[in-house]
Every structure is written in structure tokens, then in C-alpha cells.
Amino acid sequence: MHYNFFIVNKIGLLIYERKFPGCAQLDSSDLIRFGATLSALHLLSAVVTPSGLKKSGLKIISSKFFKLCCFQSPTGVKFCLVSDSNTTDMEKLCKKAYQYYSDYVLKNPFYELDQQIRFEGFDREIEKLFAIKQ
């Protein structure tokens, strides 16, 4: 079961948020804090990675209650999925969402980088990807 899907730009601003049915409602302050905290954790995890290992930043946070997966694109945009602790293939889902982001958002001539994402085609693909029932 998935809880939330977020896209955070390279400077830590939340540019897309998708809630899944049955999730707690986050207010705008919580969403701003989440984006900033996630960016800081991603950066810090890359800094504290022991030498000799690839400094890729935050990938997965796992607890007995939830899992958070973060995939960072080559341009620094982060795709984050929060799911229950039994979910597998989260990184694959985040990479597929990145593909949809590239196809539906970045190729849209009306989109400017770091804007909030509000495109029906992208929303439709995200709903299909995560099998969201409205």
C-alpha cells in the first residue's frame, strides 16, 4: 500500500504531491517542511557516506511502519514514495515516475522548471502507475 508520492526540486521545494486514498492529510506547512527536510537528509547522507563508496545520497529509509524511497534524477530532482514496510520495487516505481515526468512535464512547452506540476496527462500516468482508485 502506498501513502504518498512527492517530487522535490533540486533546491528542496515540493513541486508535486500525490496523496493515496486512506492517507492522512498534510497541510501546506507540513509539505514545505517535508521537502526541505528530505533535501537536507539527502545531502547529509551523501556527505557522511564512508570514503570508497559511491556518494549517492538518501535511497531508502525503512522502519517497521513505513518505507521511504528516494530516487534522484541526474538534474537533482527527487522522486519520493512513502509506502508500507512490505512494499517492494519502490525504486523501480520512482524511476518510472521520472520517465513520465520527462515525457509529460519537461517536454511540455508551457512548463517552466521548478514550477508546481499541474498537468492532467502526468496525473493520469501517476494514477495508473500507482493504481490509484478515485
Second form
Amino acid sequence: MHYNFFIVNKIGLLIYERKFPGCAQLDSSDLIRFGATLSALHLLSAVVTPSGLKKSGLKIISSKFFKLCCFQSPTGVKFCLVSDSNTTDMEKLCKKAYQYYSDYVLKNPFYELDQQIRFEGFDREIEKLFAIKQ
Amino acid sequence: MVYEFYIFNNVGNCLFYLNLRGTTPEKNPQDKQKLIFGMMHTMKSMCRKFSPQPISVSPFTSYVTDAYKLHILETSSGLNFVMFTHPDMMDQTHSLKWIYSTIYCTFVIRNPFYEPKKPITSVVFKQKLEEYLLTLAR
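Show the form predicted in complex with the partner chain, please, the one above being the form predicted on its own.
Up next: the whole complex, starting with the chain shown before.
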């Protein structure tokens, strides 16, 4: 069961968010704060890597009640999915969302980079993607 | 395979640090320890916000990157046990609980010379902890 889906751009601004039934009650300022916090945590987790290992940012945060998967594209855009603890293959879903992002958002001539995403086509595909897996 | 082990108190002071990888020690471990504590604090408050049900104790247990997995146990007294391991390691909450209840309680709390809030200097504690951590496989 999925709770939330977010897209955060490379400077930490939240550019897309989607709530699914059962998610925690969060208002818009919480979500904006979340985007910035996740970017910072992603960077910090690379910095505190034990010495001698290749630095890399965090991928999955596990908790008793939920699992958060964060997939970072090569351009720095982060696709984050919050689901319940039993979900597997969350990274595959995030990668699929990245594919839809490049098809429906980046190829849209009216889209300005790093701005909020407000496209029906993208919403529809995201809805389909996460509804099927539920 | 365990890489590093830290114990922090609720204020952020690092009470104990153990490196099991045998690599050269860093010039300024205090900076890294502060970063780790700050990151843990942020992660815990973020996880609390995201839980569908309201809870009092922090539910955050671990996170994974390509290079390592970080496990954390927060006790009700505010102590944080942080462990860096290989990314494929399973959930280690039970072993952190064992370390707290058996090794820490026996060799630190019951040590009459131990001063609370000061760094842990007991050699026996370090030895027992190292022995236990080396037995932790996948």
C-alpha cells in the first residue's frame, strides 16, 4: 500500500506531490519542508560514509510503520515513494515514474525546468502506476 | 559485517566510537560524529511526521545507501546506538537491543567508576562489544 509520492528537484524544492488513501495528515508547508530536508539528508548520508567506501546518498529509509524509497536521477532530481513496510521493489516503481517524468514532463514544450508539475497526462500515468501495484 | 559503532546521548555527545574496519583513523572524528548526530535527529523527526499513526517513541530504525546500511536504536533514556554495516545486512534491532541490555548494562551502567554523560573508557566494554560485533554475520 502506498502513502505518498514526491518529486524533489536538485535544489530541494518540491515540484510534485501525490497523496494516497491512508497517508499521514501533512499540510503544504510540511511537504515543502520535507523536500528540503530530504535533499539535505541525501547529501549528509554521502558525507558520513565510513572512510574507504565510495560515497553514495541514501536510497531507502526503513521505519516500523513505513518505508521511504528515494531514487536520484543523474541530474539530481529525486523521486520519493512512501509505502508501508512490506512493500518491495519500490526502486523499480520510482524508476518507472522517472520514465514518465521524462516522457510527459520534460518533453512538454510548455514546461519550465525546476518548476511545479501540473500536467494531466503525468497525473494520469502516476495514478495508473501506483494504483496497479496496490 | 559491521563497519563502525557509535553511542550518543540525548544531547548529542558521542560517548563511544569503535571502528572495526582497520582503516586509518580520521583527523577530526568529532566533526563527523556531530554530523551523524544531527542527521539522526533530523531523520527521526521526519519519520515521526510521516507515520500514519501518531507515536511517542521514534520509529526510525535504519536506512540504506549503496555503500553502507545504518541501524539505530533509541532507548527511553535518550541513548542512541548507531551501527554502520554492509548494505545487505538484515534488520539489526534485536542485536542492538542485546548490546544495550547485556553488554552496555553490565559493563557500563554497573561499573561504579563510570560517570554518566562522560565518554566510555572501559576496556572490558570495548573488548566484549568488539567480540560480539565480529560474530554478527548477515
